[in-house]
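This document opens with one chain alone, in structure tokens, the form predicted alone.
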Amino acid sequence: MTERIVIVGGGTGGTVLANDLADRLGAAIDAGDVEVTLVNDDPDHVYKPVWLYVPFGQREPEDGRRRLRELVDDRIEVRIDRVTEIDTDAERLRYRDAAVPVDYDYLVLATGSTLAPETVPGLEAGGYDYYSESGAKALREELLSFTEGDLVLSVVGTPHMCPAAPLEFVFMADDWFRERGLRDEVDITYTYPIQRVHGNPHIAEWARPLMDERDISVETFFNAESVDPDGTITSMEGVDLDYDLLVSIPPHRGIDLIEKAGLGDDGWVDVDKHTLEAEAAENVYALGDTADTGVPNAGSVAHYQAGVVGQRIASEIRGRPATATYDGKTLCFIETGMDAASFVEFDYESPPSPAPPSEKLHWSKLAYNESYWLTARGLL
């Protein structure tokens, strides 16, 4: 009997996992004993960290796009389609473009996050973002003409993709305006929903003095409730901030499909944080942003989680105990300007200790961005 593995989502987690399984189970796939299908609703694979650089003119959106088929091992079936229904009891799913349902033996959900700015009145009309391709392009045009006034970066909701990116943006904006001789004319304010500048207390403790040194104003415990497109953002706590340019990290959510399948709330899959197995269904795993492990997910998380899930599925198919576990390993570069960056490494047990910012680490991050396509192919 052929074992059927379906991976839903062709981002980092899904793509790395597909290539990992092709490597681990190549002989079984060639013999017809295993089939692996990677489903994505876009023919392109998108590397979203590129979008941070687009507003500052350092990258183009197309730098973060490659054809998914070109990144995935030929033994993997790549299906450009959308999953519209999951029945975990029957171990069956439906595709938008197929008349009959499809059975699976193992299902991996790597569907990522979607932006939901419409949940905050006025946010779509009043703010810009760099968490989408269109938003990053629009913000680039706005920044080029912005020479004075109040720039507010507001983290509207958590969790969100790339937890360090809001800090990176204000550090880079500070440097960018200084290089253009405009920093004295531009006030930068950063808001965060809890009483520190980052969800991780160790990163927050490191970042706050840097923000103070660089005259970046901070409003913590600021939960945006509404935006007046004429130039005011109001928090649930009753604080009004005037802005001339609002850059937001919009609320995030998962996809409705997951909630309808009974796998978790708000589109996130409730998982065991070590095995990444869904708590509500057998033979279902989740990766990256889709997996609710209780901690924020940096981009590297999906990469490491994919290796764990690949090992576990391969062990189960071979009739062996699945022993691989994820320990929370995370690596993250944090830009601290236009030519300097820090670096953190941590896991569930060991907290982060950010490295002193340096030009070397900045270039290391840029080098990783260039080599990412080898990672997606499973070569790094």
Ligand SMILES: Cc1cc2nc3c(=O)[nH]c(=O)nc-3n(C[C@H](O)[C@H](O)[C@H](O)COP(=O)(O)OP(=O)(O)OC[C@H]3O[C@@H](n4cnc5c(N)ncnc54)[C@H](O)[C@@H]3O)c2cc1C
Second form
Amino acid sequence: MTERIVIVGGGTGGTVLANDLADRLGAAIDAGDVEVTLVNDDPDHVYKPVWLYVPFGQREPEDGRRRLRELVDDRIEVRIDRVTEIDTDAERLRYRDAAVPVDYDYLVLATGSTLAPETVPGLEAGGYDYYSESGAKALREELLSFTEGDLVLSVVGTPHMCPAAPLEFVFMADDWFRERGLRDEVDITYTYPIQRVHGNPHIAEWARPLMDERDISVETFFNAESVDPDGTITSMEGVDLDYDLLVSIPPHRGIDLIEKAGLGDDGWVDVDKHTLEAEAAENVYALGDTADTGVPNAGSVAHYQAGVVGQRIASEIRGRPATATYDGKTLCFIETGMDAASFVEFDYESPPSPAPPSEKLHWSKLAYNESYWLTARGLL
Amino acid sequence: MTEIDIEPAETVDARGAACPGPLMDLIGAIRSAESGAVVCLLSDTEQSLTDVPEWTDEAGYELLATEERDDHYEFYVEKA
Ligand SMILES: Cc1cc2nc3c(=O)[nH]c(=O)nc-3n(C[C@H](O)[C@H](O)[C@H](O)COP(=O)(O)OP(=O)(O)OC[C@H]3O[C@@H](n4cnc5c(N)ncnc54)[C@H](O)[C@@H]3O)c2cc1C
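With the form predicted alone done, generate the form predicted together with this ligand in the same format.
In what comes next, the whole complex appears, and the chain from above leads the way.
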């Protein structure tokens, strides 16, 4: 009997996993014993880290898009469709464009994060973001013509993708306006929900003095409650901040069908943080942003987790005990300007210790972004 | 162990979440709660003992009670 593996989501985690399984189970797939389907609701694979550079006119959104089919091994069935329903008791799911449901033996959810700006009144009308392709393009139009006034970067929702990206944005904006001789005309303010500038205390401790040195104002314990599109953002803590340009990190959530399937709240799948198995169902794994492990929502995490899930599923199919586990490994470059970056690496046991910013690390980040396509293909 | 007489509208179980997970989870629950509702946070990190009161002070919400259980703390917060 053919074992059917369905991976939902052809972003970083799903794509790396599909290629990993093609590698591990190639002979079984060729023999017809195993079938792997990768479902994505867009014919393109989208690499989101490119969006950080779009507002500064340094990259084009198209630089972050490639045809998914071209990135994935031919032995994998790539289906461009949307999964609309999951029944984990019957081990069955529904596609938007198919009349009949499909059975699976193993299901992997790699459906990522979606944005929910509508949960804060006024945010959509009053703010910009670089956490979506359309948002990054609209912000570019605004930022390129912004020459004076109050720029506010507000982290509204957590968890959010790439916890470093809000710090990166204000560091880059500071440097970018300075280089263009406009920094005296532009005030930059950064707001964060808790009492420090980043969720991780070690990264917060490192970043705060850099922000002070560079005259980036900070408002902590700031949880946006509403936005007046005429130029004021108000927090639950009762503080009003006036702005001329608001850039927000909007609230995030997972996709609705995860909650409907009873796999976790707000679209995040409850998983064992080592095995990545869903807590509420058999033969279901989750990885990347949608897996609620407590580690950052980052591409590097999705990449490492894909290797773990690939190894576990291959072992199970071969009838051997699955032993691979995820240790919380996270790796992240942090831009500290237009031509310098830091780097952190940590896991469940060891805290991060940011490296001194250097030009070399900045070029490493840009080089990684180029070689990402080899990662997605499973070559790196 | 004391028994307290507060009926929370919502309980947020943040046990096992590394810091600042529990405080963020509490803020998220308060955000969507009705005014006057009580949210109960369950947390097993010591950090919450300082984080939670610091935030409720700042935000002007009332921390009605903090209870120490065998392996976790309970924080009862009322949304203003
Ligand atoms: C501005 C920005 C900068 C970033 N910078 C970095 C960085 O420097 N380093 C880093 O490591 N990470 C970075 N990230 C984070 C990184 O992009 C994400 O964490 C990563 O993409 C998560 O991978 P994933 O596979 O979980 O989800 P995604 O890559 O988001 O993929 C999910 C896929 O699932 C599809 N999908 C969802 N629901 C369905 C459905 N029902 N049916 C079919 N398909 C579905 C989606 O269309 C999407 O293609 C950044 C993110 C942003 C926004």
